[in-house]
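As a starting point, one isolated chain is supplied in structure tokens, in the form predicted on its own.
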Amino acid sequence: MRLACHRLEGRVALVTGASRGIGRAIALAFAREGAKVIVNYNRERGRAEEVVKLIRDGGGEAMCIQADVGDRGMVEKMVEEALREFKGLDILVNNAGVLMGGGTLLEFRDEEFDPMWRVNVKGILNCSRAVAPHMMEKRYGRIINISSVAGLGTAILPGNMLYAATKAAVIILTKRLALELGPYGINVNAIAPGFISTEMGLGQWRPAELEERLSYFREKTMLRRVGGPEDIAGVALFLASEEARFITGQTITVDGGRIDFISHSL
């Protein structure tokens, strides 16, 4: 049984890409701590509604809103609807992201890179821009961006150059947004997960090679295990709470102690 401390009582949180994986875990964690939660999704309405039902069944308040975070107009309408429904917006978790293809410098394709840049980078700009005026007026806000250890360095495993580039951009955006919004009482931080067992993470490989890949990550992690969505949700909850009120512009690595990086610092 999990005991709630009501650390987010009275707060309203928007979690993008919250129908599954890390976003789902964050939405549920926030709701357990008293937040009203907007569950954003793009395609999987049924799964988003399941998250809302779980929150409501637990006595919380939630709603789901469809929006492609790469579409600025849709994001603005989503935020307007959230503000109408819950009369405020205190926390934004920019979790929505996509992982497509791979390839080397001479092999990558625009049709793989462009969607990742649109969602992973422009999505954060669109959502942050839409919520910022409200947070600035209140002189309070928490923005949490989900990056990746891929954005911190170069793993020995090949093929993630394009994805890593988008996640490195997330880290720089985190610092710049923290600088711009800090004077208005808005904290902006990022989380850089290692390999996490989600549909997106596991979907990179064919079934025949899955166990080999999982064994690799277990062996290359100091804790000798693969992370789960709840491992990231706990850190997001901390960053959203008052316990992190004097932390901003930071990227917190949550990877179990990965050791297969050429560089693991900025």
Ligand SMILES: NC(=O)c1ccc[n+]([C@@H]2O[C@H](COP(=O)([O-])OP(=O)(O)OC[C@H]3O[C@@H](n4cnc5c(N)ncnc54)[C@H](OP(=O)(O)O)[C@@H]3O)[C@@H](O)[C@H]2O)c1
Second form
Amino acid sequence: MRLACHRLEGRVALVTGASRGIGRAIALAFAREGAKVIVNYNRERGRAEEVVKLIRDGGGEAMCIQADVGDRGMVEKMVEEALREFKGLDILVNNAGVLMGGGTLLEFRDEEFDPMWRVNVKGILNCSRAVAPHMMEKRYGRIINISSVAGLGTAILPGNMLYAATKAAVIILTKRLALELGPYGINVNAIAPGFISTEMGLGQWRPAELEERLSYFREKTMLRRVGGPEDIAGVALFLASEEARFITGQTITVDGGRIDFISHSL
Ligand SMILES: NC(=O)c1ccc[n+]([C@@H]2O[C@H](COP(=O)([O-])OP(=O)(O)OC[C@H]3O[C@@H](n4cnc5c(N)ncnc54)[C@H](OP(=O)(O)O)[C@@H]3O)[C@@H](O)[C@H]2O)c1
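Next up, the form predicted together with this ligand. The previous block was the form predicted on its own.
Let's see the whole complex now, leading with the same chain.
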């Protein structure tokens, strides 16, 4: 009996937006399970390098590559470099995302909506189509998209209508990509996180209102706490592992059991 457990041994994973937050936790969790990890970032080179250092110090293999996921040319170059360096690519986690501005129908500004669409939706398309030919040829692949409970239509936070629209698009893209890529042995799933304490999550409020907002979320959550990046990383790891081989086209809600929208989850 083999006691050591390296669920992603021999796999190569590309995690977008892995310089901090949820992406960072996923990159570290995958590396702990034996995957070689490409840590993508857009602006925060120093923090991406820290993630790579942590992995290498722990005996793993990793490299960071800068690319704006909204830029198709940059994404293609990133995937070419990853394939050249690590001789394969088995897992793609489309995690990079932005949350901007807000407002109602009459208030919203194109300068806020367009970048969200570009990163949260086109970013997933750019990365998925760059890795798909390789995965199709190998007849193996895992694509994991990070949506949000906002995209389920249940988390009606004032002002996040347009962010919610981009995250709903992620859910339908997950189903359609699963349909298209399933015959090639590629599983495509999504995770819909609830509130997670990261710079994006916490950055929505002024410091003065933070404690009040966190208590609100704790109270509305069956498990009576807010989520951390590792809560999402554990589910991403499961979806990337062999245990999830017969799951595709699904969106898994990971929100600690939100009492305020339990009756509306997918
Ligand atoms: N936190 C939450 O409560 C929550 C809830 C539901 C869903 N989500 C989703 O979970 C994902 C991660 O969120 P988070 O909370 O970890 O956010 P975060 O702390 O703001 O981190 C975002 C990451 O995305 C990267 N990124 C942003 N724009 C990029 C681009 N154009 N190209 C490549 N990378 C880019 C950032 O890299 P640089 O810093 O290098 O630019 C950073 O690593 C997002 O898709 C988000 O929508 C979050």
